[in-house]
Every structure is written in C-alpha cells, then in structure tokens.
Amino acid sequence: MDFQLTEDQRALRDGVRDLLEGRFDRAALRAAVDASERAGTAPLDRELWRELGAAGFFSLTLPEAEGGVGLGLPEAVLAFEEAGRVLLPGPLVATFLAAGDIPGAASGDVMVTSADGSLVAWLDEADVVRGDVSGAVPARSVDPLTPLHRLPAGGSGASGGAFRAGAGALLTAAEQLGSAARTTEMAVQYARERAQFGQLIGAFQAVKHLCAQMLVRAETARAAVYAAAVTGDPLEVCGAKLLADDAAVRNARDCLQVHGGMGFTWEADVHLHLKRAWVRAGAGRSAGDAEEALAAAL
C-alpha cells in the first residue's frame, strides 16, 4: 500500500498554503492578536472567510452535484493541516461539518458554530449556532484569537451524529498537526541562528534532542492523522487525536525552551501556538474519555 500524497494531493497542500501564507501570514496573526487586545474579543475576517469558501475549503468532501469540490476526508485533513499551521481563528470545523446542511456555509457567506462539550467558540460572531445553547455565559480563554462561552454545568449542547463527531475531531486533529510541524520548524529555524557561548545554540546536544523529539512527536502524530483520514475509524480518530494533541502543546513548550528567554515574550509567537493548542485540547471529546475508549476495545 502507498502512503504517500498524490500528486493532486501535493498541489492541494501547497495551494492551500499559498492562500493562507499570501492572506494570513505573521503579519496578519499579528494584526489579529493586537486588536484582539484592543477591542477585548476576536476579530474575524470575514472577507478572508468568503475566500476560503470560493476556494472550496468548506466544500471539498461536498459532491460536485452540489456545488462541492467531490474529494475524501484525506484532502480535508491536508487543508485543516494547513489551517493549523498559521494559527487560522475561527470555527472551521463546525462551518466544514455544516456546508452540505446550512445554505451559505460552504460558500464562506455564513459563519457556523457549534456547542463542543461544555464550550461554544466563536459564539457572538457566528450566523448560525447548532446544538442548544441556551444559558451559555463568556468565559475567559487563554486564547486571544478563540473567544469562548461555557454551557451551564450538567448541560451539553453537542450536536451530529458519530460521523459528524468523528470527523470534527480529526479535522481538529489535523490542525494541531499543523501547528506541531509549524513549532518544530521554528524552534530548528531559531537554534540555527541563535548563538550563545561562542557558537550556535544548535550544536548544543540538549537543543539537538529537543528537536529531534519534537520532529518524532509531529511525524508520529501525522502518520496517526494520515490513517485514521484513510480508515475513518472510530478508535484510530480517537488515538490521532491523542497523539496530536500531545505533539501540538508538548512541541510548543519544546519550542519555548529552545528559544530561551525570548520564547516567553509577547513579540515572540510561540505562545500562540502553545495557547491554541491547549484550547484544541480541551475542545470536545477529553483525553481522559478517548483512552477509556481506545482501552475498552482492547
């Protein structure tokens, strides 16, 4: 069996990546997390929003009879990849899950969330809020570019069948991938031009470690991504999220170290990673309940 991306597939990704890095690159994330701090909630482009439904983000597992794109849940997961790498905010993957069902959704117009757990992202801003929401308060996220509210205790407004659960997951999945590869190439990228003691911080053998460990996470991680996209099973989703969610926050605080004292400033944008990965963590299904699954079909 032959594992590697396709040709279409390659030139899906780098697509996919030209579009964000030409309208989200750092300069954008940073605009982004500035006013953010300015106007105390996220903003959300939404002209960028309608460029990624014309561009067949929202729509590419949707069949061309309906207006989508007609490819698998494989080519999705290389785009939220993508997503993942440049920290994109907003609820895409409950805007994903909902393009075949709400109008306007697949094309970018409408802007769709979802309860996941006992949190909902991006609830003010959205047009369109599935699952019962009633009672949801503000709730302070450790994110600036992922405003949350929280459910009352005891209630749960998650919404969609198994597939639309098992696909949301994956996708979120997919994004911590992105951002685990993102910090590996970063911390790599810093340890090649930071000197100290008279030489480059990257011939240190503790910095060399730390980097090959982060590089093992990603690849672990991706391989588990790559395949559960390919099976759609249940259990190989729930180990794919596990492993990413631990290369995405594990390969950030990596990162953190390997830029030293620099990585804990504000200017710097490992935080960011590291803050949006604890925030994909937490969202939906918990480690805690995914090993409890993954350990009872043993």
Second form
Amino acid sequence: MDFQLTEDQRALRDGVRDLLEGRFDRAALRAAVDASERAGTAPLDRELWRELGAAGFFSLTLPEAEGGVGLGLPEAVLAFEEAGRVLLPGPLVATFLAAGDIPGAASGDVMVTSADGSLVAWLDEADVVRGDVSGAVPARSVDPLTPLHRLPAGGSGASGGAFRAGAGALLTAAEQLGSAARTTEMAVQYARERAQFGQLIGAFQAVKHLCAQMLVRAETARAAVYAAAVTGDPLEVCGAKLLADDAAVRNARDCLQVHGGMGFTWEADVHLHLKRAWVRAGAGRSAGDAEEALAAAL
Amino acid sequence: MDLTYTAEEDEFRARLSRWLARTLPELPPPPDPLDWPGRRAYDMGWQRRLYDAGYAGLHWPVDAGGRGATPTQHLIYLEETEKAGAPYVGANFVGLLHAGPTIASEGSAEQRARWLPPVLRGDEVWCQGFSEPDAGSDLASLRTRAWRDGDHYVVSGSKIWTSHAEVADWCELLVRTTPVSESVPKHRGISWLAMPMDAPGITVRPLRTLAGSTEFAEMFLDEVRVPVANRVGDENDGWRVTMVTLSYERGTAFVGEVVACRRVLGELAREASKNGRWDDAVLRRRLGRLSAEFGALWRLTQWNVSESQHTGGVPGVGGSVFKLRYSHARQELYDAAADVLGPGALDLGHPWALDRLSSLSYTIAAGTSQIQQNIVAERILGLPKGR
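Now show me the form predicted in complex with its partner chain, since the one above was the form predicted alone.
Full complex below, order starting with the chain above.
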C-alpha cells in the first residue's frame, strides 16, 4: 500500500495548475463574471475549451488507441480538483463523460451538457444535450458563471446512473475539494494581512479556529475523494461526494466570515466559490439519497 | 496512489490472523474494569504472549528490541488485532507507545538495555507524569521542580491525569530543571526523567472519572530523589526529547479505534433494525453520514501512514487533522448509539453507555480540540501567534 501521489501524478497536477493559472487567472474569472452581468447570461470561452481539449483535459481516461491520454480516474480527479480551485466555468464533467461517445467532445470542439436531477446547466450554450430536457425553463442562476434551466416536476431527465454514483459524482466532488482547499488558502491569506483592534486578525483564536476547521474539512474530504478515485467503489464515491460538498459549502461560508464585511461584497471572490459549491452540491443525487445508500449498506 | 497491499504485506496479515485465531481462545476471561491489579495482570499476560510470538514492539527499531516493521505492517497489525477482538494495549500503553519509543530514540545504551526489554516482555508498567493542575494542554507551563543534589535530582511538585499510576513501576516524568526567566523561555529548562514509582515521597491519589472508573490519578511529589543517571537526553532538553517521539505516534495512534468505530456503526444498524428505530429516516441518514465519516477517517489513516513511510516518520498535516476530526466523530457515533438504544442508553450495563461516557475525553486528552486548532492554525497554516 502506498497511498500518496506518484511523481507522475504530481507532475500532472502541477501541469494542469500551471495551464489554468496562465489561462484562467483571477482577472479572467472576474472578466467572465462582468461579461455575464452585461450579457445577462454567462458566455463560454470556446477557445479555452478547445485549449483544454488539446491539452488532453477531456480525454485523460480515454485509451491511447482512441486518441486519449490513457490515464485513470485518480489522474482525472487531480485535474478536476485544479479546475475547482480556479472556478473554471462550463459543463466540464458532462463533456468529460461524453468524450469517446460524442465526436468532438474529447478535443473540446463540442461542448456537452446533461440533464441530471432537476436542473440543467449550460443548456443554451451546449452543442449536445444528454438526457430528456423537454419543458425546461430558464432560471436566474444563483451562480453568475453557471446558467441553469429547471426541468418540470417529475421529469428528472436523468442521464444515467454513471453520473449519479460514478465518475460524474466523483469528478464533481473533486471540483468541490479544489474549491474547499482554495477558500482555506484565501481565508488564511486574508487573516495574515488584515489588521483590526491593533493586530492581525489571524492572531485571534476565534479566527484561527475557523481556519483550522476549514483545513480539517478539506483534508478529510481529500482522503475520501482520492480513495474513491482509486477504488471506484460506488459507496465510497457517495461518501466522498457528501464530504466534499460539505467541505466546499462550509469552507466558503467560513471564508466569508473570516473576510468580515468584505466577504459580503461582490468584489471579494468568496461568494463565487459559495455559489458554485451550492450548484455542485445540487448536482446528481441528493445528500439524503447518498446517506440512505450508505446506511443501507451498513 | 495505490491502496492494494503487497504480497509480503498480505502474507504478514495472514500469518498474524492465523496466530490470533489460535491464541485468543486461550486467553483468560477479562477482568472487572475496576480491578486494577487484575487488569495489570491481564494486560501484561497479553503482552507476554505477543513477546513470545515475536509481535512485541512491532514498530520499534530492531536495535531497541523491536521488529522494525514498516508503518503499513503496523497498520495491518492494529487493524487485524482490533478485528479479531484482541485485548487493548491497556496498562502497557505508556511503556509501548510513549516512554519506550522515547528511550529507544533518545536514551543511552545502558538506559535502553535497562528499560526497554521489560516493557516488551510485559514485566514493567510505565505511567506518564506530564500534565499538572496548571499545565495540561499548555504542557510547557509545568512547574514541578527538580534540584541537583550530588548524583540525584530532588523533585517536588504535583502531577495530574497520570494514567495507570496505581499499578506503574516507572513514571516518565517531565520536570523543570531551570526556572523560567527572560533568558530561559518556558519550553527550555525542562528535563525528562525515569522515576521509580516506589521511591519515597510519592503519593498517588486515584481520580474517579465521570465514567466511574479510575483510569488516572493525581500524584504528589515531595522531595523524591531520582538518580541523575535516569535522565534521558540532556538537562533542559526534555521538551525536545518528548516532542520528537510523541509526534511520530500520531499516524497510527487511532488505527484500532477507527476499525472499532466502523464495527460499532454496523452493530448500531443491526440493533436499529431489530428494535424498530431503523424506520426513523433522520436517524438512518445520520448513520449513513457517519459511515461516510468513518470511511474517510480510515482513508485518512492510510494516507498518514503512507506519508510517514515516505518521510521516515516525520509527521505531516494529517495527524492533527485526524485527531480533531476523529475525536468529535467518535462522540457523534455514541450519541447516535444512544438514539438507537432509546431509554436503554441510560443503563450503564450496556457497553455503549460506558463508551459514550468515555468518548467525552477524546476532545480533551492529548491536547484539547481548542489547543489542536491553535496548533493547526499556527504551525500548519502559518497564522500569527496570539497573546
């Protein structure tokens, strides 16, 4: 047993991080948010999408014979964690899952979304839609960078179990993990710079304890997400998604709290993490269903 | 990332499991929890069996009499012994997990030869004299003084939360050998002594815990004479001596307990199915979430053990993260058990009722959650020290 990242896995993670930091840094994130505000809907950067495709982001787990990179789920999880860190927008998971089935998805030329649960993301922008989306009506999405449609009650348009307890849920959990780790860093950085009452706020126990708990949530979720990627066990995936959702949502809230009044402004990035974490937590099976599945297996 | 075990590790597991299956039925019935001499005899008898079978000090270095097992083998050992229902390390806890490794790492050749074999054989019991009434989680504030008088230290002060003091032969004692001053910060000036528990001037007063048992005691030291030769490490270097070895345990300290918690969770589900509580969806989902929780804690344990294998034992982020999360999860588990049992949870005759009470200590012992959070925030996240 050697449950640590291999050299290759570290290199892959660093490579994806470099690519995303160069191509979708904070300025790009805020520009995308501003553009979304102006247009009334989030635009998708097609060029970036193709660059991701060219870098092998969508074809990481496809066999080399099919033009893929031939890696496994653990590597895909590391890549999606990085996407989660920078809040990369777009139906990344659905397109990834379609690579190999839908021509053009792997290369990033075709953007794929799927109906899962009662919401569909990026319906207007997508080239291909998997699942039944009849009767979908536009919603004003809480997340400025994830346009949403709602499906009529009863019509859950599920695109198959693969997303619900399999790779889709796992990759979504990986994005949540990346966000949870990032908001921890943001809170710590702010607490080390911001002075109040004559000292840095990070010197206050009340603030320290918020930050420490954020790290605990992120690292516990990391162990769960990585292990689920290695075993592929559906129940472990359920557990990993539960813990990663919890870490992303609660860490974003605590990060907001550490930022104080600044945290409640549009200008701080914290709300973007929280809103995306909510959207991802709502994707796939509900927390209650996942808990029931885990309980049934006891 | 590889969660499969090597052929060698599988073979180690199989051999251990066969030995446990053969040996455990031969054990005498466990003693009454309140019978301390009985518990000592039982725990030491188990240690002797481990010694004879070559499993004593599995993770200790070979030159200290141990087996020099890898962290993964130690993990397998703890997992298998818990699964098989083998006795807990019990009265031998401090000797095997704290004092022994400290002496193995920091002691002289004579000290190692004198103190290590009896721990491994199950002949001598150690207790831990670290905490004081004004220095618990803030251990560096300890005040028990030691003066030099020829080739002896003369020790006066008091200790508290001294586990197994009633039946111990030796005490790993932290004392202040240089008073705190402008030039001597509180972490300096502390020395590590091996104190014989039969020395004149030691008074042990058992403390009754809220669970009714006497796991630990208060200890009053009135001019107790301890040979200077019993000091492990340099004078005034006791803090480092202590920290070096204690931190290494954090990866594996709770392996058996995580395995036990996962087993208890399964038992809760079966009990709930029997008594009708399973129909309560809120309770069911709580158990489902706890399953995710303990599953993650088990994976975090494997992560920490693998990491320590790479770093040669230098602790990473994982140990503190684990301690914080696990101590609370354990309390949640036994609160859920109380919900499953209903009024039965108030009957001390049920083992879960006692386990629920003892779980209350987990967020306090070995550094309260609040102190742990300060440690994580300052040492791992790099936040500024508070006043």
